[in-house]
Partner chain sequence: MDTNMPAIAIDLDEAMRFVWLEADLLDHACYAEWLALWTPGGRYVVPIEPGAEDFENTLNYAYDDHAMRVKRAERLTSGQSVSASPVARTVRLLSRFRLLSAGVEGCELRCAQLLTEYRRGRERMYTADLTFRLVRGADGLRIDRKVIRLINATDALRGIGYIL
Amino acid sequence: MDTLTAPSLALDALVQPDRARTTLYTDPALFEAEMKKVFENTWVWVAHASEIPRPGDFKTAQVGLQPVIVVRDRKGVVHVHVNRCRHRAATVCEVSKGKTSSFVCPYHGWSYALDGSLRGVPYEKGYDGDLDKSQYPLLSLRVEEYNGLIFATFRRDLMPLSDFLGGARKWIDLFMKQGGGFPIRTQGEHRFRFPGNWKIQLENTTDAYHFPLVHKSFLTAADSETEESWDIMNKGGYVEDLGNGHSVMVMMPELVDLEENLDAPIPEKFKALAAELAEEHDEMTVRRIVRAVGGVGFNLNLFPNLGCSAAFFRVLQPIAVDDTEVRHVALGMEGGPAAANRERLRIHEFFQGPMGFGSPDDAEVWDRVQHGAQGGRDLWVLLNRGLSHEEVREDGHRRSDVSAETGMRAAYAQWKRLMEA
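Which coordinates fit this single chain in the form predicted alone?
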């Protein structure tokens, strides 16, 4: 039976506006279908521009389950190629990142230029002059970039990236202000896997409801200023559906725009940093950098695989129906003060690091969701929190309080649209 029309994929029975079946976490046929109908049918984030700043720089990634290479060619143009030799399907790159002048298949030596064109074939005379190399480039995806975020898609007829991001563009621009006047750059990552479905993690980025419970150890271990600032259930925040599956959760309204309120008192926990910065920078520059060090007061979910979460990127990568890889990418200030980048790393480690007070607790509850989903498979996963007082904004976006499940409803509505397409 065609998996896309299998009874287990009757979408109306699986997803409703305020709930979804746990089958979404457990059905292998559904997972196989969404890898094609979601991940190969929309814009997928693959890199930040700072990861490949110079010609020849590359990194490997995935679009759904398809391995890809993100590379900047000699002219500075970014390409995304399927990591598969056109001869006998071997990968042409097994290094996670680096610099190169070409990609060479280790099996039979077919070599490809940075733009994907086939340049060399060993012992070509064996083809008796019947091999047209122009017909066998690496398979390349369509690529577009917005404010340093690089996306790729297999769809040549898909809407422009700017249209796909839509209402999320404003929030991307605000997120990038945490460079404190310097460009944003990546500065290392923590990568781990959890035995659960990718959508469990997708839900988490705009889920404030869990924070004071799951992250109680973080709040207990933090200083009093940090604990007060993260009292996100009582700050008048909100969650908003931004269209196309994207959503934003505003946790600290006072930290939405980091260019505002620069004359506010410097928090006690950053006084030492401010003093160190003041040795080389004027007062306004110091205030701008210090305000940016802790990150923004919101999490932005970009469907289907990127979270711009307070001060880091959270990248999800489906592996199997019950296996997901998560990358927490630390962000810094390109050309900024070493002291500021050091402070950002310490903050990142305290919550997102492998011995931090955030990520391990999150991974534990994601594991429990997958385990619990094996029982009562006909039961619903409830997504109705905040629905009764959800308002429709002038731009058509839906908004509710900070603990609402508006972001999850947005993601599943887009998931359903793509699965039905």
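Starting from the form predicted alone, produce the coordinates for the form predicted in complex with the partner chain.
Below: the lone chain, stripped of partners and molecules.
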């Protein structure tokens, strides 16, 4: 047995269906174990296809704590390689994104093709002909894509991505409708760090309960329509467990399917945009774009590291047991009107990022969770909100009200399954 394998009895002491032990935020040994048992045994999101549209485009990312390169080769195939030279372990790329024809290690100059194969070894004579280059490609992960979302896994025998996403696929498709008739593309990102465990952020993506309180200052600063639309505790939303740790929190039921209700009145806040768009587009196109510009009315939490949140991607990157990086990736309409993409940028800047009107308040309370979790380590973190009225639907999914902790229960159940395996 792997020494990191915690016996299930020990795991029962850590995670129950309606609660989790405080040490899940604070125990360095658990962190080390989950970086392998969770992140190296599941599908992990690494990129959106629009980040690497052309052959040679690459970005760097991480799977758990392992640095990886996501790259599109000459034939258009996406590869995910561990960013580690096969000679003596130096990274072969330290640029966050770019375009290249090969990766050359800066230490002794070993060079790798985009598909990871080892092409060149300087002063090869020194190996007297017994270095078989075919044996030393960059270590590659298995890669699969769903609707533009690129995932990778170290596991060759894991279920296909499409099965892993399962009940979440329908929600991904709905999320991508915010292109308003255009393909979705990324348009920049905010990166910020908070001194707390990654699961605190994971929980938050389906936590409607905190919104009216933590985001009071955002709601005050927002226009009255925006404030009304974010009155999510009172709009008949719900949270649903989608299986495999994924969940969706529907905050604004009227914004689930952006291709419906196209004849609804255009909100006051988008009237200027609609007028500008109307100069070059027919009414139906204007309505589609305007309806899509603010994003969807739900947060989709894909275990373990991606959130498709309203109008952006939220990417989780654990750094240490008490240190986490969060990326909020702004989305736009590829080939869409510049005015609409600008509107999306301004909406993103308003809430997100280290200087936004929302994210810093989130980061502050997560920091407080990590600090508070140093006390009462034997106590439980409660995840039972909305459990008593949770219903099991025909498709087997569990659903409860919008502020229920159903999504967190789903995530911790998946965490436990992976930690047990």
